[in-house]
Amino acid sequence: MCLGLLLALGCGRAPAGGPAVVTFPGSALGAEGQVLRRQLERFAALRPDIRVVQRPTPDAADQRHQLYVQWLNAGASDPDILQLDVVWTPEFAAAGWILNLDRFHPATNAFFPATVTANQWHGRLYAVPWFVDVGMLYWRTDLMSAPPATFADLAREASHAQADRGLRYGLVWQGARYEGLVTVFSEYLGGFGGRILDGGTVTVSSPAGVRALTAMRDEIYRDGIVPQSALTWHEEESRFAFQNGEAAFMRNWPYAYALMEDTAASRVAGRYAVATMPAAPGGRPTAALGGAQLAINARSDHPEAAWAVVEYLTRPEQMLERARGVGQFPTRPALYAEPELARALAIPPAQARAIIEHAVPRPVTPVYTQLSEILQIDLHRALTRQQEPAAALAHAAREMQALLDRVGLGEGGPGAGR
């Protein structure tokens, strides 16, 4: 079954029966991909009872996830290793398809806390972290000399750089409806105070919950600092209008910050830094939390092997090759004080890490994503006004309550909780 390339064994001699063979689809092309190649070779070396050979995968997430489940419903026992999303892990964990951690006795104290909560269900570690991901604001250090700390204090500053600076917009995020419509309103709600779920309770709808989406539409309509055409953007149509010069704040992920260092490309080059996005009286800074994770296939002929791949790839000085390498952050606090990470991100680490010490991760339920296909649709009804933001809160708050109740997972049933 295996598809892909074959990895040197390196110096060493394998045993006389063979080397184990580990499965493992994780990314393939470009910079990561030739970080994750010399990473397997070095293992390969130190281990040469174990031979890693990767397959082919979709880098598209929709796409890989699809491929994952029809392997894993299927019940193959490869790939052994498999690169998760962060809201996959509790639906694959809830499913028996990959193996419970906790038996290896991983470090978790050593990673960021909400990395390790978003990869544990029922109390079990199912996925250790890999790199993170998390939601942030851009400012304009040109134009201001501190970050917003309350959303008051961010229209308030939007609206002077249009009126003052004559910039086209103040504030731009992501509005179209998909998963990071759902993943800006997080932002808003936990900076409100509020949360999507309490535990099998579906709690969207809370009063915090309706400020923060009123928040949100009323920098569309009543402030003017967002632009309505917001609501049909995704990361990159936001990314080029901070870019351009055109905008005073912007909500997006790392991603963006070495891009816009390009002088050639981005008028703002040198003229921004990022924040945890505000907070209102009673809520605290929130980022959205995104990021890689590797798991073990519960079908595994070889689990012992796979864990010691995943062991090599996760330790410290493979983190900080994959942020020279690809800019991606480690899941390890601990890397925020070396001068070497410094050196190798775009952001500088202190900035980095205050941010993701303020990330939450999207509800951990099995049924994430039918839950945000729900959110999705009534958050931008309420966005485009086609209800107002308590109406469309109190019908997703319906049919996600409805969804968890159906499958077990509503407050109370065998599988509610973590």
Contents of the next structure:
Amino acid sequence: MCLGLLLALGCGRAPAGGPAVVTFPGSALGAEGQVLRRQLERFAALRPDIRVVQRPTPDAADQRHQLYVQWLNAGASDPDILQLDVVWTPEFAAAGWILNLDRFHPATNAFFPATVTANQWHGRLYAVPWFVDVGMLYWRTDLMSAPPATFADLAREASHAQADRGLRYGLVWQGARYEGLVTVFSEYLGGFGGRILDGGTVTVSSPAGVRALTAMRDEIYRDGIVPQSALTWHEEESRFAFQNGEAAFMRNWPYAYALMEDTAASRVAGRYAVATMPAAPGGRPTAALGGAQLAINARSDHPEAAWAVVEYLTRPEQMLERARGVGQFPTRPALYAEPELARALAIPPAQARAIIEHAVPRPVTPVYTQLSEILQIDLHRALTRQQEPAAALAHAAREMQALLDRVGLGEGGPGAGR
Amino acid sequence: MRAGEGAERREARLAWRLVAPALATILLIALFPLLWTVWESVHLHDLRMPWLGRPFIGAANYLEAFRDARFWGALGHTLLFTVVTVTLELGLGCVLALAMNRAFRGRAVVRAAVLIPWAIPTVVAALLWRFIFEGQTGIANTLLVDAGLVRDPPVWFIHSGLAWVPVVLADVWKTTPFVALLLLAGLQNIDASLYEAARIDGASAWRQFRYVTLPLLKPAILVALIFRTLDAFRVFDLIYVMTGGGPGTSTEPIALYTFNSLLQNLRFGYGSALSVIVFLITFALALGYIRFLGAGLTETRA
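Please show me the structure of the same protein in the form predicted together with the partner chain, now that we have looked at it in the form predicted on its own.
All chains and molecules follow, beginning with the one already shown.
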């Protein structure tokens, strides 16, 4: 961070004829920062005409988002390259803050389709998928021989583990009122064949939506497999419960896999595997899509140079290095056949790829964060039994639709974006 | 005569010049942001949707707030929190102050010890109390079960009613010492001879409290009331840390909703309208108290 600051202070714009200076506020901390610095050093040797300056930014997503919005609103041409969370791309694209990348002819078919969809707005690509994150089901290999395919199987196995093996919990997930709850719900929703949004129409209160939310609620109060405390839990609380051997199943992100292999901290090391979340008849196993993307500031003075950096960082060999250094999953399916990736990642690449292929982006809309906030509140109301699932979802749908209509993104609205 | 008038005018001019920096500072840091907030509140200004522009929309933001169930909910929660915590803090603070006012051994130590909760940063206190009440096997639940008070311990933070208990407890724990200290200062200003006279007249302890202590303590009580009410009305950090306003929005106060609209959703127009409403309410409260306080002061002096 100090290094980044010194660099930032040390160089302004290059004089005419000198190298094009491109600023990039990517994560500069820990192992991630080291990998990035190595990659940028190699890039510098390759392209002496471009100088990349790292900018320190907060690592917390909310803070980074707020900072970006302030910078871009003020029309700043700096930073040139932006590291975006997967749900920000449409927002920044519709606001006209980031460049349409189609002019650089990126090879979009080399990436997982879901990661490309999430980065498109009005059919045009605005960011390149850098690494991918997906929600998955962790299951205990010492308690069962195969992961459950349906929610009913899961409930049965979970109750069984509680009754016969004396496990405290059957299943743990993230139920606090925050973005994580929406990602969990989106996996249940997909599993029951529903969607949050269909174009400009909110469809979350469909029968599939009500069934999905009711299923989550039943897991707590009817089947008793999910603890009530989970309604205050984020990722880490779920991981602690699972790694202490207290739960038969856990819904979480890939980061937990490597951490729980540490025998000093984990009681389940070597006794778990991952699979896609289950589905109900009529639904499809669904994994919430997360991860980071690289975009270019629409006001950048050096869009070509910025693109050269983005293109370099998203090359196959750089992705493999990221996987090796930080365990992040490449966005290129072809890499999952590489033996090197198997050595780099804790999760067997074939399993990881199978889950990523079930990834579904959260609604691709510029107002995603606002829609999500409405949904978080009503989901939490239903799960804490302040409201029935149908009533809560109907309320959420009304509010979400009103928001879409108000900003011209609703069905029949003029449509935003340019 | 003329020279004297000139000197007076010069003096007045000098006075204005001397206070000018202070006045300018007040204008700059108090009035200017306030007026800007009012200006924002009558515009549609959504940082995340620049394509909507920044048009003047009159009272539309205010009308939206008045039609917004979440706004009314947040206002209700704030009022509930204010009334409950201020009442408890004043009652307990009074008891504490009376106890500390008595002469006993180790009084200085007790007075210092009582202030410890007040000295702890709010965020730390909030995290502490959240930890005590967290989960089904938290400290509070374990104590309740061991004492045989409950058999099936609740998860406090997922009940719209129960979630208030830790929040109110934390606030009362943290701020009662402050109230106690204010009241203690008031108590020490009461002349001991008044109690002597009351005792000679045969007044019971209760009557002494009711007719000597209470009236003379009124100014201190009013000061404590005004500080605590305004503070409680702006409650933010404690609830932000403990419940985040949840479950659902059951414990969301108006300051948290405003913060959400302004800094999470970056709706500057709507968030500003909420801020202006909060400002008007606190301003009215302060004004009411100052009139009340003034009357109280003159009454006790008379």
